[in-house]
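Take a look at this one chain, the form predicted alone, written out in structure tokens.
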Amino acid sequence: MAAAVGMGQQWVLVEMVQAFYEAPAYHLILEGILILWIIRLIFSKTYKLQERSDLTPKEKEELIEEWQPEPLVPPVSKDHPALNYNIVSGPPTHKIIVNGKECVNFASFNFLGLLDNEKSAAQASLKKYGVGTCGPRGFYGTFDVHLELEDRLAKFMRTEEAIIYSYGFATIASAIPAYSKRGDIVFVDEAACFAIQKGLQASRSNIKLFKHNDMTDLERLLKEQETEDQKNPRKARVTRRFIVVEGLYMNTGDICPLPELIKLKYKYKVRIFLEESLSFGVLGEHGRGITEHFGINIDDIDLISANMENSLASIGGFCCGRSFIIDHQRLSGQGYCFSASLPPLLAAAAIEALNIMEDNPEIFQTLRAKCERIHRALQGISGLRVVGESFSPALHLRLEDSYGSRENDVKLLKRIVDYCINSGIALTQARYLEKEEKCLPSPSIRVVVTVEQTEQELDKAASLIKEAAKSVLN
């Protein structure tokens, strides 16, 4: 047995020594080479020290007082406008003090005027529940008035369900990425306002911006996406699609189209959210937004959204709509969860704001006179040009020529605005976070309607301002 074994080792030597010799010679140069590697590998050092070189205790000192740290925050001139306020004594209602003058407020978001009439809702408020909530609603922070405005936001706007927030800015930006994550894909108008883009950021999902109220290049964009989901049919599957409009534009004043939007979605099956800000209590017969204005059912909208700090005077924003749509936001909005829930005395305020919309709803009727008027007066200004609806509370007047940069043409409208108020109309101009923006829009002064303006103040307002582009471009 043992001379077999013998025997065996024997023949397997020989076979080896005979593949070596029959071995290609590139296979043998490579086996070589990888084993060469491996020792190296084995017995050289991961890494090497490097030598010390002691300082010195003067070449330290020398050291330090050559370094200069980076700076925490770009330099900022003390001229900057947004260092420069104009300072407001007393409530921003009709009439306005700023800088100790006082000026009919063409400024303020107080379209339907409910500033002054909510005072005693919120004085009752006040004493009943005190001044905060000291936690957000998750943490005793949900208060019966809470629930109670939920409720009536949610019959006014015909939707199943609402759900407030504390910090008008914060809801959409936290409904958005409530819905939308990683991998899901958003197109929105290139105009869409701050809130909408920070919302968009934090999703981290995949934006694709169409040109402003371009309803052919969304189609575009949309048969895009359509063709790259028929190359990888598993991925579509589970990647969501969303459509992010403005009823009106903060940042123009235009409407969106929001029939055509509707036959896209349903089209390419995609959800819309819509943010009405601008839009609610301002379009429609009752003032319940875009989708009243154009007699669309409400239903074909997946997420609408508001702040309370325009036509209900108060603080804060709501989002409505489907029930599971809005309880998703309870656990995932993020401005929701983590805030410190709204005042009590602010919800009653926007309360009492929806009662006055509910018994007075000619107020809307007299509120889209005003803005056609001033809108009519308006136009001809030499050098300036209206920008956004007829009907929009919000214009924009911007220069029809630049003057040779930006800053040049923000210091021209500055003149403007400050001929306005030291002749007693008050304006303001729009203001944006210029390095953040996505699609920066041009500097304008937005001219601000409200019920409160007599047909005097707004044709007054239009005189002084023609007036002063004269004095300013001319």
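This structure is a prediction, so every number in the text was calculated from the model and none was measured. So that the term is clear: the rigid core is the largest set of C-alpha atoms that superpose within 1.5 Å between two forms. Positions refer to the first chain, counted from 1. First, how it differs from the form predicted together with its partner chain.
With the core held fixed, E61 shows a CA shift of 2 Å or greater between these two forms. Once the rigid core is used as the reference frame, the Cα position of I35 differs between these two forms by 2 Å or more.
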Second form
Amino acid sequence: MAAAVGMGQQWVLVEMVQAFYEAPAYHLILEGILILWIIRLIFSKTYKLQERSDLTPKEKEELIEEWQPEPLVPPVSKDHPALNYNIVSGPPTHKIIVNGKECVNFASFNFLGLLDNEKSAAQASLKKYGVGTCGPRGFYGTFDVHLELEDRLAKFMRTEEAIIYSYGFATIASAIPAYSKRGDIVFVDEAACFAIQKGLQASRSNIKLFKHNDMTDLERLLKEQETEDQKNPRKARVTRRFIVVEGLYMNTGDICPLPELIKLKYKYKVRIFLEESLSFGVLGEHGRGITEHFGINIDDIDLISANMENSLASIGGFCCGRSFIIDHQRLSGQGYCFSASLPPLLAAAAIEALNIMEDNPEIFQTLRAKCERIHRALQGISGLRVVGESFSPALHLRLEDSYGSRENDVKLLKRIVDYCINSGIALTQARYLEKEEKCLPSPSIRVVVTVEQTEQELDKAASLIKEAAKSVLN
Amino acid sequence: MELSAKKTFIEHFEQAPMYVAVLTFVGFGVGTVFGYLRDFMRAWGLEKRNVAQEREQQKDFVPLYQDFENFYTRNLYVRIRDNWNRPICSVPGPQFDLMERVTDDYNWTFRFTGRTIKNVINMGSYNYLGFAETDPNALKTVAKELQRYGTGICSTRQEMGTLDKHVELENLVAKFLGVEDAMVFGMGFATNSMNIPALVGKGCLILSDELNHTSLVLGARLSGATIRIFKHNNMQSLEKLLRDAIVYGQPRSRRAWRKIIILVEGIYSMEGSIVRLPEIVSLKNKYKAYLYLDEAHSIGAVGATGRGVVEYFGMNPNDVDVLMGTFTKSFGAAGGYIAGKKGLVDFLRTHSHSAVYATSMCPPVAEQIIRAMKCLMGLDGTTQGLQRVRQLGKNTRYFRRRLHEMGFIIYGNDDSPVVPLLLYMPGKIGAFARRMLEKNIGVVVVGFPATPITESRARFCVSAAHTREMLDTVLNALDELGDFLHLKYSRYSKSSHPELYEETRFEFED
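Mind sharing the form predicted together with its partner chain? What's above is the form predicted alone.
Entire complex below, previous chain first.
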């Protein structure tokens, strides 16, 4: 057999040589040229696509000489509204001294008036720990106060675990990218605050905006996503989905319809992240936020994030939820792992604030009554309308019609604010970065209600605003 | 101020012998094999699952974490998890008290026994100048401001959150650094991530060092500009990127870049290296780029009077366009600052994300920074500040010299108070930290992914508050442990053969 094959091979070779002699000349010449071309290509230099081989070093030097960059920052005009901000002398408590004038404070988010009550706890902490922690949580920056605060927050909110951050803005901005990555889908309300927007930008996920508090719009988007999923079930199985909403919206003063959101969550299998910076310590019978307000089981919300800079009158933020979710942030929350931890005196102040909140649950009722009072009193001002729920402690006053451009509106509102400050009521305009916001809200005046304001002060503020509006807008 | 014409810039990055790299990979390989084995046993119910589980009602949702993403955490990190997040219950000074915690299930859960380990020498906290102290005399003004102002601000800088304290602090920071104006922020991390997007945007180019901190990387990403990375502290790599950027412009469209900004740090905290500032400044002047210097670890820690790398190299603060730093490390407080020309700071006051949306710094913390800075500048009438800076320099040089003599591989510049000691092998990370704690010394160890996989290290932060006795205790313990764990990899004895970088061509503007 082998011999026969050997003979066959030999025979094939002989045939090849014969074919070579019998081939026409042009055929051989063509093949020869092709072989030479291949050899040339193999041994010639490779070309870099980027380099323009026609630039000499002298031309490069000229280009470098000629190039002029923009200035590092564009010049800012002296009367830019944001440059002439208010300077507060002394503590921003109930009676505040703004630009030298003593006023009643209607501008700081000190809802429960706890700014004055945490000092003794903070002093004790200062004596024991000093000021700073000199390290991130992983490297000897974890103090027993932090662990105690996390424990107390988890118990207060009735969740398994809580994690604290050293800065309120960084809380939600680090929490979202820890779970949602490139390729995941996030449905977020249009009126979401800037910190949420930055968290979404850092996460590189697909963002889908739905109209503010519009559940039909959200359902439409969810249905569209469902049909997309059916086209590509394998991808859908690994794409995480989230809904990000706020309990009490900073930009509009109203609450999200949480029961409907929970229904949508189970129907379309989406997780909910709830941002409760304004509603923590405000809504609900004991101040536990919007879940208590609606009577919803807190385990239905995957993650609750809030900052401690409003009701708790401290600095920092926290996230709470089940251990399954929260524990992940201890290694992947950027603002947690790569930043120094919260100074212990601020943590002690927050614990003291929690103690006060737990011992005096009637302050929430008092706050709500005051909010309703001023909401009523501010109705019917010609030229201004109130934006916000009746129980929201942070209201907006917007112009009923615009007076031309945004700049004009801002100027008019500034005159109203100045009038009020001159007469003893401290107000402020809501500030936004006009070029950076996704959905820029209209200019407005912020009115903040706290438990420390007396009824006379509330009535005085309302009548003063009426006066100011009449004098400026007519 | 005297300018040193030829500053000797001594940095070491010695390579370990080859067998060390091989053994490191073997170590990780063994860990991985056991990891797979454990996962297999867990999947088949042979071993208890210790990780928290998803809710029953949500089991049919898309899983929140992919199993393979957490492989490293589950199987390698958890084994030595007790060396991180150690809780303390005293001031983080040169010595502190640790809460004793034990684990009954191999680091999945911890419980506190209630005892404290007292007077552990602290080689881990960023307390360079020793301002983390509880001396009531020193904290007198802080306590007073706390009593006056309370702890919260409850508003943003542009609304009702600018207090007179902030204005005082900003003026002092500007004076300290020798620049026109400064602005302070409540968090150091957020200073980078919220201001870089305000300075650069689409159509700009960011040239960032390989080993920049996460906050710089996040700020660069959020800005939307194009990012190009140059090799760590490597001027040739940076110059090549600059030339290519200007000559070829933006990719595809070939338009010129709007501006080019270089992001570097003063001292890199994982390497202990100091940025080559004079060369970068000359490059940036030649190619008309802008320089953003993050002095988180170097402000207060280097320089004859503690004013950072700018003073260390004898340069003018106006050479750097954006001076950024944090108050957490050398000043024992919290927060960050950006300083520079008045136009820059005015722009940030109006356009920084932090000024509009984030709470301002709290007054007692601001007061701590004011008193520490006044002490450093000598405005409190004593020379204590200067003494602290000198003591830190002495401690740093002593510590580094002794470690070199013992034969450890140390990275970084001879003048940097951050001292990384290379451990390489994963098994040694846990052993080193645990044994040092048994000797009553608290150290920080870092491994993958914060460092490259073969270069796990222990990182010491020398403080001005450390006495010679404390340093000697630590050094003796290191000597013993180094022999026991075979950590003395250095092939060079003493400092007979350091790599000297002598700058022979230096352009100075007089």
